[in-house]
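Encoded as structure tokens, the following chain is the form predicted on its own, with no partner shown.
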Amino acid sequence: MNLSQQSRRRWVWPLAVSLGLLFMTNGCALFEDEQTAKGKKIYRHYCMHCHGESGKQGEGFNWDSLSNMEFPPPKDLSDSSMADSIADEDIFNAISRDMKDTTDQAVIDDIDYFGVATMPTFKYTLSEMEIWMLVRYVRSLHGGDFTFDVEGRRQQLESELESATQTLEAATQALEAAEAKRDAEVEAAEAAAEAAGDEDFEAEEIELPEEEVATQAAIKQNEAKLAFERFAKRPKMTVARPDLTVSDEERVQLEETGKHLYFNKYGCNSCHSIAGEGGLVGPVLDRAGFRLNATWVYKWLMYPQGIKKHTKMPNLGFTDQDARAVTAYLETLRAPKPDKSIAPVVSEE
């Protein structure tokens, strides 16, 4: 090798590794640019109505709907204090959780959870990936650091399917030979029984504990299977038709106990309104007993977004009987027409 090859091989080795780590740096900043420009997106569809454009309390113009309701109003996101007083963990908490009947006690002093009682979980409505995105831009808009390691959150995950799917697999084939070393029991004395002339024998019933075993290592498995595959994936569901007939009896208790859930535990309010009173997201519901097909608002309240695929309305987690409950509340909302034949009164300033 002549002095010019070995010239060139000191400077191209440095450039190499420059460019090398250049391109690390460079390449975790565009994925990070990346997932909180997916964040904004997010946010801006879910979340500005309430909370403004920039996280400040009064922005939303959905706020004054808010500020009059009994509830703390929308957090400040913007605030700088929250760079240190919150952990990223605690904002996707508040994001993905379950919603809380929030006249119950224990919801009451539960401060965290009242601080966002007005606020719908997007728990059933996202993926885990993207309400951690999610938490990533609010991050942006007080100027904290988002610290989560989402990547070792994925792996945990998948670690996890695959130590329940050995676990499972383990469990089958340990019954499988139960199974197997109980058919051949079970053959064996009624062979001896139909030697010795004993018409009347029947085989003991043996129960193996094998069997629960393998149920619970199924169940688990399945657990593990859906959160690694809703970490990637918004959840879905199927809704069958419901059966909504009731008596009497049963659909008074119903609606009162749809008009509780619809205020105190799913917070329906914060995005419509009845009688001039809630929300301005969603449409007006004073006539929703007139409007609207209770076989139709059942399966919207279950599964919006398997009707309408973008809606804003996320999946609140409704169980079958809340779903009912309020399906029946909205039934009774039926107010008269506005009387069109009284012009509005057209302020001058």
Contents of the next structure:
Amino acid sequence: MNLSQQSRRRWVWPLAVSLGLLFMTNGCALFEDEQTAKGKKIYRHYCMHCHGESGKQGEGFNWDSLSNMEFPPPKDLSDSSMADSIADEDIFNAISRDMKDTTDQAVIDDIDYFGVATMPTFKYTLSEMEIWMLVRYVRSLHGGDFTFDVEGRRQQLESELESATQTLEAATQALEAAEAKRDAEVEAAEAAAEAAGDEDFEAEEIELPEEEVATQAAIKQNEAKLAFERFAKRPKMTVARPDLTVSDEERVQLEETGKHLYFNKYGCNSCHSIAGEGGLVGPVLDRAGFRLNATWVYKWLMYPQGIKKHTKMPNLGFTDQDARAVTAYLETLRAPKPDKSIAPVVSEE
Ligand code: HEC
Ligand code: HEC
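Show the same protein again, this time as the form predicted together with heme C (HEC) rather than the form predicted on its own.
To see the whole picture, the full complex is given below, headed by that same chain.
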């Protein structure tokens, strides 16, 4: 081997390695860019009206209505200090959580619970993966690094589902074996009774502990399955037609509860206005009691996406009871007709 060959060898490998690295990091960067771009698209559809195009305060068309409320308006998402002051998981939890009654002292005291009712949840509207894309995009607004291991999270959910499925299979087998054993014992006891001429014999009912174990395993497996599905897919639901008849007494109570929920739990006022106060994202609700049918309103609240797939109104994770109450409250909104009639944004289909 001559000298020039040797020196060639010396740089061929490092070159190949660095080219490979360049390719890999570039591939990663491409993937990251794509995820951020998707996050941006979702942000522009669901978040921009309140947070502004670049996350700056005062930018979104709904900002003024938010800053007029008793709750704090959003922080500046483009502020570089956010990079250190808030973790990826905190941003995730701000976007994906359950709405809680903010007049409840326990909720206010819960330091792990982010948020007031004026920031709606997207937990029931978007997939988990989409919410991580949003987090990535919010990071890009203030120039912070996104470090959460999304693929690791997917794998974790997948392996949790696998192990829950195995546990369920084992529990089902154990139950079947226990049932077979019990049936054999019962049969033997019956045969013995018959042989002894005991005609009144009745086998004792035996409760199998394996039954409860199998039931619990099935519940856990179902939860793991839902969690895994929700990672990649938006939550879907079917809403049964409700029977909304109530006594007059109950109605008064419901209306009051509904009004409370409207302002303090679900923060409907951050997007809708009544009597000139509230947000501008959704239609004015002054005359909702005249314009909208109660059954339709109930279904809309439970699952807006079931009626209008790409509506900007998020599914807020209503319980049946809460949806009944808020529906009853909306029925009371019967302001006189304004001079110019307001066209309904959503028509009954
Ligand atoms: C109806 C208006 C509204 C919409 C729509 C909205 N937000 Fe918010 N957001 C708020 C308000 C108000 C706060 C402040 C709440 C608080 O401080 O308790 C907030 C807070 C936040 C925060 C935490 C920063 C802070 O201020 O403490 C993040 C992150 C965030 N929003 C992201 C989003 C994303 C992403 C979307 C879209 C999926 C979104 N928001 C949609 C109103 C909104
Ligand atoms: C993030 C903003 C947002 C929040 C929060 C929100 N809405 Fe909406 N809402 C909308 C938008 C936007 C529409 C228009 C639907 C469409 O055409 O896609 C709408 C439509 C409606 C309609 C139908 C109105 C009509 O005239 O056709 C009702 C009723 C309604 N919302 C009630 C509520 C209630 C009650 C809450 C609280 C539980 C709430 N909304 C929370 C944005 C919001």
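Numbering follows the first chain given and starts at 1. Each form is matched to the other, and the largest set of C-alpha atoms that superpose within 1.5 Å is called the rigid core. Computed from a predicted model, the values in this text were never measured in an experiment.
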Core fit, then L161 C-alpha moves 2 Å or more between the two forms
no
Does L254 move its CA by 2 angstroms or more between the two forms when the core is aligned?
no
